[in-house]
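In structure tokens, one chain follows: the form predicted on its own.
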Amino acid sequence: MAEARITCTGLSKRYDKLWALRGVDCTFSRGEVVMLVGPNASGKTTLIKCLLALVHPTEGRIHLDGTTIDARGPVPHPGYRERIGYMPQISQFPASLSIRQLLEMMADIRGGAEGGAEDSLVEELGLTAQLDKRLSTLSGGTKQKVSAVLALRMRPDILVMDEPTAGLDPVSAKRVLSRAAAVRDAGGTVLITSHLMEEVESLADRVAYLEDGHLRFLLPVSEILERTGVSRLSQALPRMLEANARPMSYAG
């Protein structure tokens, strides 16, 4: 069995009277890609924010690479995120900085000598000629490329990508997902949310389906396909849900 990197135990988060997560138990392992799927307001983003300590759990705990995030304990020091790459769905960049300045600033903050404005991904995504453009002038797709570079350039052990292909052209999307696969192949843990299942399903090892804050299942892609008798994950998940399937969570 693969070694666990992230373990959630009884993880719950409440905003006023609304429970965004309820009693989530799961384990994400080294060397795997997990797709987080579910309808809007299902708890996917809240789960990600809890992992990144952007919000604190109301109940339960998370063990993440030696760090514990506990509802009864203090918020962990931000330094634990140094080996986590995060690509949010919508990035907020300092408008007055250029791409080059942002990359250099983040390298200083992360304290790493790795990476730089000449990163291979910068070149692959066609950003080399735009390094001195202000971030406020960039299109949404170009900002998404910058976000991908920031998430990947420090060679993260854990990579969290929220709708990573949104706004990207097909070639750039393929290159970004290829880098995510490389993180997995190097023993990293990759969590991806996406509504464009066809683009990322070949990358996924397991699927976590959340609904109304509950983790309904966490299963290998091969098992989901076998249960439904179809060859595409984008077809298999609706069949499971339409049949009102409630498989047991698989967190190994």
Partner chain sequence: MLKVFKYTLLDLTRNRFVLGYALLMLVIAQGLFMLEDDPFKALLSLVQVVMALVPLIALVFTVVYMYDIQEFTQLLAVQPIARRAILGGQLLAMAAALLLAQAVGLGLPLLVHLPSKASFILSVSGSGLVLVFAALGALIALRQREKARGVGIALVVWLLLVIVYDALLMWGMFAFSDYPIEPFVVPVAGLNPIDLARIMVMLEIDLAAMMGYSGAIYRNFFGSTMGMVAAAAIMLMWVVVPTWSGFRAFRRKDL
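Please show me the structure of the same protein in the form predicted in complex with its partner chain, now that we have looked at it in the form predicted on its own.
Coming up is the bare chain, nothing alongside it.
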């Protein structure tokens, strides 16, 4: 088993009366891609937002590379996010800035360690000709590309992507996912939420299935296929759910 990098213990999050996460126990390791799947409002985005300290857990704790995010503890030092790349589900940027200004700004804010507008991913995703366009004039897909560049250009050790290919053309989607695989190959931890089973099959080392805030299972793809006796994840997941009717917390 690879070295654990992120450990969630009894992680719960409540928004007013709604429990978005309930007692989630899981571990994510170095050098793996974990795909977070589950129906809408199952807690996938809340789980990754907890990791990023965008939302504060109601109960439980997260250990991430020596940093503890505790429901009852202080706000963690922001330095732990230095090597985390995050691509959100919805990308909105300051309307009147250009792509170039945004890239420069983020490099400036992060201390200028990573590449600028000349980044190879900018070219790969076909953004070079649009660098001086205002962000308000860009399509949703182009904004997603910009968001992917922001997440990937600082060579993250932990990469968190919330439905990264939604709105992207197939070629760009493939390029973004291959970059995510490269992060894994370099020893990084990659967490991706997705509803596309082909995407999950092609990239995932393990699959975490969330439902109603519960982690139903977190297992290697090969084990899921083996347990269900089918060759496709799209067929295997419903069978797994039937077999595990009761919610479970499985650290994998």
